[in-house]
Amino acid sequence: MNSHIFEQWEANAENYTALVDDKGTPHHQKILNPCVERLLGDPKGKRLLDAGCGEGYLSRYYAQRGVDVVGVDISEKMIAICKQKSKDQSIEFLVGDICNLALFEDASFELVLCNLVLLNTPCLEEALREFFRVLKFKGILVFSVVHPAFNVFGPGRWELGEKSPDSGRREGRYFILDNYFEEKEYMIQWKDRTGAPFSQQFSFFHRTISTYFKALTRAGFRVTVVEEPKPVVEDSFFERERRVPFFLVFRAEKLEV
């Protein structure tokens, strides 16, 4: 992995972690996290990688269901966030680079799950010969991203109208996409649930969707779910994402050793 995006996450580290807020944001909770755990089906008793687990909270919701939970992170800050807000459950976590999975050996999970970590990761194609590998037959990979053709950290951008009293967002007027093939790093500047600015910009990564789709049949993988999940709620707060997608889900599954 690049030094700088290892940078930007221990940087970053405190900041991302109050903005998750141990649950996720609205945008976590009610649109990408009920697809994730539909696509991943069952996980009991299976051994899950949380690849670039972030502050852990999704590590920790599936240990509580039974899952044995491996969480790796190339951030050490984040690491030790991990380590202490789950402190009370028996999950593994690891400082590592999803680049090179070198901790792990061949077939080691049944489940890899990878949640908006791909968009801010230079290295796609050695990430998913890493999540192969280390994948048992059969075994099913997930990830998320930003949804490439409405990428808000990228390309995209909405033009906003007024500010609705209802759900204290802008509303979204139309959404404007240029120069969707050009794929490159974009820096963007975050900010917390005040408005202050995190300590650095954070790198995307655009992508198309074909290049995902191309990157994963060459590790390996035969695709088995695409998905541009929906808001589960109604609530004015998602008028925007009713519209037009804001995620993208692949599922996975390795059926060659």
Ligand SMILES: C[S@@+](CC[C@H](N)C(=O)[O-])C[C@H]1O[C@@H](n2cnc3c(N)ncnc32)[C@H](O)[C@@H]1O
The other form holds:
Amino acid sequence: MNSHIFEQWEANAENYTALVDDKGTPHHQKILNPCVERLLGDPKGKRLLDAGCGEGYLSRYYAQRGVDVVGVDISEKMIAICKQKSKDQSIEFLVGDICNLALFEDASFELVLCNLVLLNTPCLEEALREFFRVLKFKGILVFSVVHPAFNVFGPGRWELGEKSPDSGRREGRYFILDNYFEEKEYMIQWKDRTGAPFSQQFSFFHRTISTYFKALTRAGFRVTVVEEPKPVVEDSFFERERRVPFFLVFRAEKLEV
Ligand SMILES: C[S@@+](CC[C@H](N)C(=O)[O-])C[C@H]1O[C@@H](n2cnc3c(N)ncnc32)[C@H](O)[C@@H]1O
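If the structure you just shared is the form predicted alone, then what does the corresponding form predicted in complex with the ligand look like?
Next comes the full complex, this chain leading.
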């Protein structure tokens, strides 16, 4: 089911690694990551599964803060990059599919972080069931997606105006969205920081907010927080993201076994 996803990420592993540049894009740094960190609570001393870890910058970040991190990614190239970048840290990195985490025993993690992965994954229900299984009682899942209602990688887009001399970005006139209820796979061409296209297009799976919510509850989770994080800085660069949320973040707990 995930073979084309595997191929896309194998092809784009170097492009993605360069894009996040060991710390995430400005959107990650100034909007998403502070929210995710807050929702994880105090992770020190806990065992955390970084599910779909990419090139591993979040695994390295949390390992530096005393978290026992295991990173899993479907892409062999990504995992090779993770290992290369974390030579001086004790992080376990494994090739694996989040839709079948048979390599982990039941109840083996206190925390699961799945950052910007489920929107690239066709098997949402299976992944959430696996996260529930590998979490301990009272374990916490935090996952993020690009906001489905304002999804520039799906059924939405900004009508753009002129380039702002301050931010270098084009001003957002208004946001256009249609066919929100049509859940389907979109192909997106990403660009790197220089504007050059990634090697291959990516799959993005658009789903409604209620689909995520229902899948979480069906997997057994209790949803405890839903956040639409705003930029943590007043920078004019984020003019659009202060008006319309870019990310959606869920925190869910395993309160039943
Ligand atoms: C947008 S990147 C996010 C990476 C990382 N979580 C971050 O925040 O930088 C999506 C990652 O999910 C991985 N991925 C996609 N589908 C997967 C699956 N079924 N199982 C494991 N990893 C998957 C890709 O290989 C890619 O590294």
